[in-house]
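Below sits a lone chain in structure tokens, taken as the form predicted alone.
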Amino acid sequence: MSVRQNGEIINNNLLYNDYYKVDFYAPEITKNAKAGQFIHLKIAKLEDRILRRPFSICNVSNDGTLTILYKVVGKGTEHLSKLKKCDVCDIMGPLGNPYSPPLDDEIPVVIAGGYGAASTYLLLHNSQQKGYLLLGGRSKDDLILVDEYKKTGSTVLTSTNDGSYGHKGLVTELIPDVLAKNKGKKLRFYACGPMGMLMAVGQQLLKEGFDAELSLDHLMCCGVGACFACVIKVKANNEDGWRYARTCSEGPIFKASEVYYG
């Protein structure tokens, strides 16, 4: 069940480069939040920008703390980075459908690109079965939460396009090694990141005989399924073979086998 409440900022700190972590006190949201869901945030004191902004829920705690990560990419996130402790933002959430937690005999494998890693942290943090994080970015500066994931007991494998950290190449190139090392074991795959990466991950895993849960979050306006601004194509039993699905209300989590890749 989603609610709307005022969330008071506890901390709003620079992690490194343009990445920030903000903690809100939002107990009515945290008590129902699950990995893969998101909030829709109205940024305080940003009077000339009325639209809310969606952010993946990175973490929640029993004391009512809600954590999101963001990168300064425009006026809205730049303004958010300047908010201080005790500033209050209007928050709607938790919204969207969550990831399915791995079963007791399944090894979770997360494939994340850039700050897509924020969406999947709570999943591995809560998982009883320790798994893998395959984290990719353009350079070392785009790899976030590496140490935090390691603390969950996850095996972290990294790749960068420029070779500045980990494997030089695409994050999808790390998948075959994980498959080879876990032959005969049950794996459950999850992914979040840029759309191009997610399409490649979905198609690659389907060819290998695996399905995956993809977080296909898009730019959103309303966040509740009313405006059709955040649609993606999914398979459908009609003449075209596809239909539009709203990522805010029908997603953001979709199975790779449901996505239309045409």
Given for the second form:
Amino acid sequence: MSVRQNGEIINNNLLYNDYYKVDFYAPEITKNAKAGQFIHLKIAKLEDRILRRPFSICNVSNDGTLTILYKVVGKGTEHLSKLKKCDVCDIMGPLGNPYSPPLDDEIPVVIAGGYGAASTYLLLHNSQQKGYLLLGGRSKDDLILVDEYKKTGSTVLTSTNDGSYGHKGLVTELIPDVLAKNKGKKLRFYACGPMGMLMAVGQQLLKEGFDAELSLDHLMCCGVGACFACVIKVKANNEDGWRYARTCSEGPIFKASEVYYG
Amino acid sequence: MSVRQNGEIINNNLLYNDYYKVDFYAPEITKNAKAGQFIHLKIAKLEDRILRRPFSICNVSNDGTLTILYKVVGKGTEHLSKLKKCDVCDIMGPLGNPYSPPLDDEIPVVIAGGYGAASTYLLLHNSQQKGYLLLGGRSKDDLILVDEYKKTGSTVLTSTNDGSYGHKGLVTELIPDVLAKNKGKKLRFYACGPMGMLMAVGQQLLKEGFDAELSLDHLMCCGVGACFACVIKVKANNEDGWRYARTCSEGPIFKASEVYYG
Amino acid sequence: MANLTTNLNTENHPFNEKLILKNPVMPASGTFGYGVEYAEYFKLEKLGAVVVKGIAPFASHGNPTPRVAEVTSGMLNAIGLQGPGIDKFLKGEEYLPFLKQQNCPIIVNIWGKTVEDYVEVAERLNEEADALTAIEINISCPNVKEGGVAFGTDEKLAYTVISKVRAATNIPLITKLSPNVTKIAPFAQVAEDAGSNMISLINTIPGMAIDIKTRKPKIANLTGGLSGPAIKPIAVRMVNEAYNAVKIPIIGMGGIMTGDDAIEFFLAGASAIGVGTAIFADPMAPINIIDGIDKFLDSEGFGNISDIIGQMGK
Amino acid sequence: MANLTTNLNTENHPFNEKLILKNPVMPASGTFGYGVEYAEYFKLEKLGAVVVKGIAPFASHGNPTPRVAEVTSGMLNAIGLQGPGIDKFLKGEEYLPFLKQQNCPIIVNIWGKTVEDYVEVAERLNEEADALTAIEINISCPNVKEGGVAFGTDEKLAYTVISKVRAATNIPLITKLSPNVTKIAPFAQVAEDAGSNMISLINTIPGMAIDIKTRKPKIANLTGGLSGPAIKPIAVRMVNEAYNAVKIPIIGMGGIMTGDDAIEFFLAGASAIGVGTAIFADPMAPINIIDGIDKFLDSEGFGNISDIIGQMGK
Ligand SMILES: Cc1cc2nc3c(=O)[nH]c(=O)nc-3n(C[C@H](O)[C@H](O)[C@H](O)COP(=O)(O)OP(=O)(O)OC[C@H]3O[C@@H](n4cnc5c(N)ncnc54)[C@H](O)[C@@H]3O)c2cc1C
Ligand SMILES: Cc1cc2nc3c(=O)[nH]c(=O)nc-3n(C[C@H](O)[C@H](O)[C@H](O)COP(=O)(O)OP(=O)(O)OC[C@H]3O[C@@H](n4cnc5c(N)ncnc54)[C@H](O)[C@@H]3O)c2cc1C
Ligand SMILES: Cc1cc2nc3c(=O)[nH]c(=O)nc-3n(C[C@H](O)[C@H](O)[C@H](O)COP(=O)(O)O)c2cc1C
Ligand SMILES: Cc1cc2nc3c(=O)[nH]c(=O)nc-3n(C[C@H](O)[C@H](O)[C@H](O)COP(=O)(O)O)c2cc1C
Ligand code: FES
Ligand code: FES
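Form predicted alone already given; the form predicted in complex with the partner chain follows:
What follows is the whole complex; the chain from before opens it.
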């Protein structure tokens, strides 16, 4: 059940280079929120930009606090970064389908890149089973929430393209090691990050005989399945072998085996 | 010499019902400002409204403080009323032609209505000769700056349509008395207020054999004479007997005898 | 509480109970999906009518992505009429069968690549004639190569497609006009002459935005349709021009965000209004607009919405 | 510092030194008066060229007031081409004689009620041919009943007026096109065929706004032309369509507020750009836009403005 409610800003701070964290008081939304879902935010006072912006639900707490992590990339997020305690934003959420939590005998393996790490935090945080976070970025500055993930008890492995932190290279290169170490155990994969990374992760895992839940975010407009702006290709039983699925309402989580890599 | 400069808000307060007073620090503008001129203000953070708003220069001081009085009538003024100390607005000014100060042997008589009283304050404040302010409004709430005008030493006479303060009726009805009391003396008339009032004042004084300086504000766009948005009809030596004059650059002060009442 | 009852019948057409709506506010086609997507936010029966996204005889993928881009006070879209096709629309759980249970007048927007396509959807909709309040013929989508706007910018083609659809169904017809013409009045007249019971306007206006960093168009389709507050003055002007040209009721749309915006359209001559892009900004927009219209009428002393239609002074 | 030199010559026209501008930024006609009004704010010689408000053979009052109204992210205007007429323009202190001392290329925008009017102003401008960089033929003003947009929305009339003006003068010609057409490309071609050396677009788009309290139109003329950021996507699209249709240089305009906005127009195919409504928001806009273009070219590693013209990728 998703709702529209006004969320007052409790605090809004720079976290790392370009990454901010904002806490809203939004009890109607937090009470139903699950890992992998997102909110659709109307950034207050941004008068000449009328569309909402989608952000993954990074954390929720019982007192109604809804946390999102965001990177300043354009006019909206820049404006958001200037809002202050007590400013009020109109929020829709929780939207989209959540990740399915690992079963009791499964070890969760999360592969995340950039702000994708915001989307999977609650998953590992809530999971009884400790697992892995494979976190990648272009450089050290893109690796967010490392300490918070460590606190969940899961193992955090990192990679950066420029080698400024952890393994030098792509995050997908961390996967074989995890597979090797966990031979015979049941693994459950999740991934969230830039489209290119997700496509690579999905194809690599499928090749290894695993499936994965990929959180495929795409430019959104309505956020509820009404406008068909946010579509990606998924496999389908039709002439073309694919159809366009709405990432907002049919996703954002898709199985790697469902995605059409064409 | 008019300039464009950023003016920081020193304070911005509700003065009376709907009327606010804002002080900017704008030394480049105050140093050349004269009574009757106006500024053209880009209201900060009003992103989906792009035009400037003109406001009469109500007061200036040697320390660079520029004061305007404004009435909240629409989106721009409402937004302005919410700006705070330290917010910065982009200001053009001083613009337009000033009133000509009374000569040494002249008694100034100012007729003002609504926010028009903001435009004439500096005139009486700077005038060596004490004179009259005839101040009119729909009701008590529209009579602004009464105390300030009293401090200039001039006589303040008031009227309201609803009789809630001073004479009940039109401000023009106060004129005959002033004429009667000052028979034989040299009077110099000034007026600023709603267009209807100015037309009435102008025609009444012309009939009595006086001229007057009318400050004719009109919906403005460029504020500098470039766009021809703000025109009013003035007498002209052509077939029609009139031409459109720009209130921003050829005005806002026009002689009652120049205006075409057609 | 003013009376918002909206009568979309005209004298020269048979009177139809269904064309009396409880209020003049409906979503604009394509911005409200098939209704089900917003049913969580408010009861659909609060709307004057529900208008669904364009239906063709066939299912269609729509355009490649990116399909939308935000621009100053508006957006561009080139969805390209992705849709389930008429079969699924008539039978699929989340389409017409769902809507029929919502106690809300239903308007089906239709499109095709050929005149025959339009006729085919209209004929198929006859199967559900009782359930439908009107068909809106979209001859103005700027985002599909065949059909769409080609019909909406050529008077003869427009006449052909409207009159053939007219012949194929008794369901009341709305023709959705394209703003992409020098003069809108002749197209409004063509719609009236060809038997359309109402017209709706405006559809989106073709536009382009370029990402200056990547130097690529922000819309994969190169151009997309501009909607939102940016186009409102153009829409109000066209509604007024159409109002002066025809007697059939007008459903006005283009950039309506508030009740006050809607009032402008009524004064210009619209009998009802569509809310599009505003829904993306706020799903509650149609409901807030109904409230806003009511408040305006009350505060200005009008008892009925019909009192202000076309009542712009000089 | 990138090289902003802008060459507006084309191969098939005689090379003209004057058509090499120091930068591609000029005010849009009608928003910069006759130059003198803004000379207090910056040196006019900083501009690529000065473009003056429309000049007719006769003086004219223009339209009744109110002539402007603010709308979301833009404005409507129906100034109606108030102006001094050609005699005063040529001789009056605050007109051409002032501009001639500013060391800045001068472009004169012209209009008339008849073809003969256009020809007459062009002929009179021959007296000052040495002082003028170009004549901009305004066949697209939406705010005057005769002339103006009537010429700009009819291909034959457009051809007639442009070719007659062409015959009347050797001064380089710019034709200012109307956006109020279904397809802009044919009009761009007409301008090229009729001997225009450049085209400029877009002029304003007819729109309407209604004061809901007084229920009167906000513009006395009923409709006015929409300008400002609201129309930018439409303008960029039309510039790109024109670019694909003709070889002559394009001066793009419509909602340019920043250097980044200007870059979109260059990528779409404009060789130079006009700044209109932005000047009302900030008289320094043209200067800031020149700086912004320069910064963009530097930061993206382009040495010359000409490197990006029409370089939109797929
Ligand atoms: C389901 C979902 C979850 C998301 N979660 C987060 C999150 O937790 N933290 C976070 O920082 N960001 C997240 N994003 C991305 C975020 O929505 C965009 O960064 C934001 O909308 C940009 O707004 P802007 O006005 O600052 O940028 P704009 O000025 O609109 O655009 C700047 C740049 O960002 C790109 N962009 C815009 N919208 C999106 C989008 N929806 N997805 C990807 N790129 C986009 C544009 O193409 C452009 O290149 C998420 C997106 C989706 C769809
Ligand atoms: C030379 C001059 C001096 C002025 N001095 C003052 C002053 O000292 N104090 C003050 O409060 N106001 C003054 N005004 C009026 C002021 O400019 C307008 O009230 C203001 O622009 C309204 O902006 P808004 O966005 O709040 O209203 P909008 O939403 O733009 O409009 C609200 C209403 O105000 C009317 N309006 C808008 N602009 C003007 C205008 N320029 N003149 C008259 N009515 C307008 C509109 O027609 C509309 O009815 C002056 C105007 C001029 C031309
Ligand atoms: C994302 C999107 C999809 C649209 N799809 C359709 C459609 O399928 N059929 C149609 O007739 N109009 C469609 N339109 C046009 C709208 O119905 C409406 O005419 C236009 O957006 C102007 O109104 P607005 O400014 O309120 O959005 C669409 C508009 C948008 C923004
Ligand atoms: C107040 C005003 C007056 C204008 N007058 C003229 C004119 O005299 N001749 C002309 O060709 N265009 C005229 N225009 C159109 C502009 O030159 C320009 O084409 C249009 O405004 C779009 O650009 P913009 O969005 O940057 O303003 C005028 C525009 C405005 C806003
Ligand atoms: S964003 Fe509208 S359907 Fe997904
Ligand atoms: S406001 Fe532009 S000429 Fe006066």
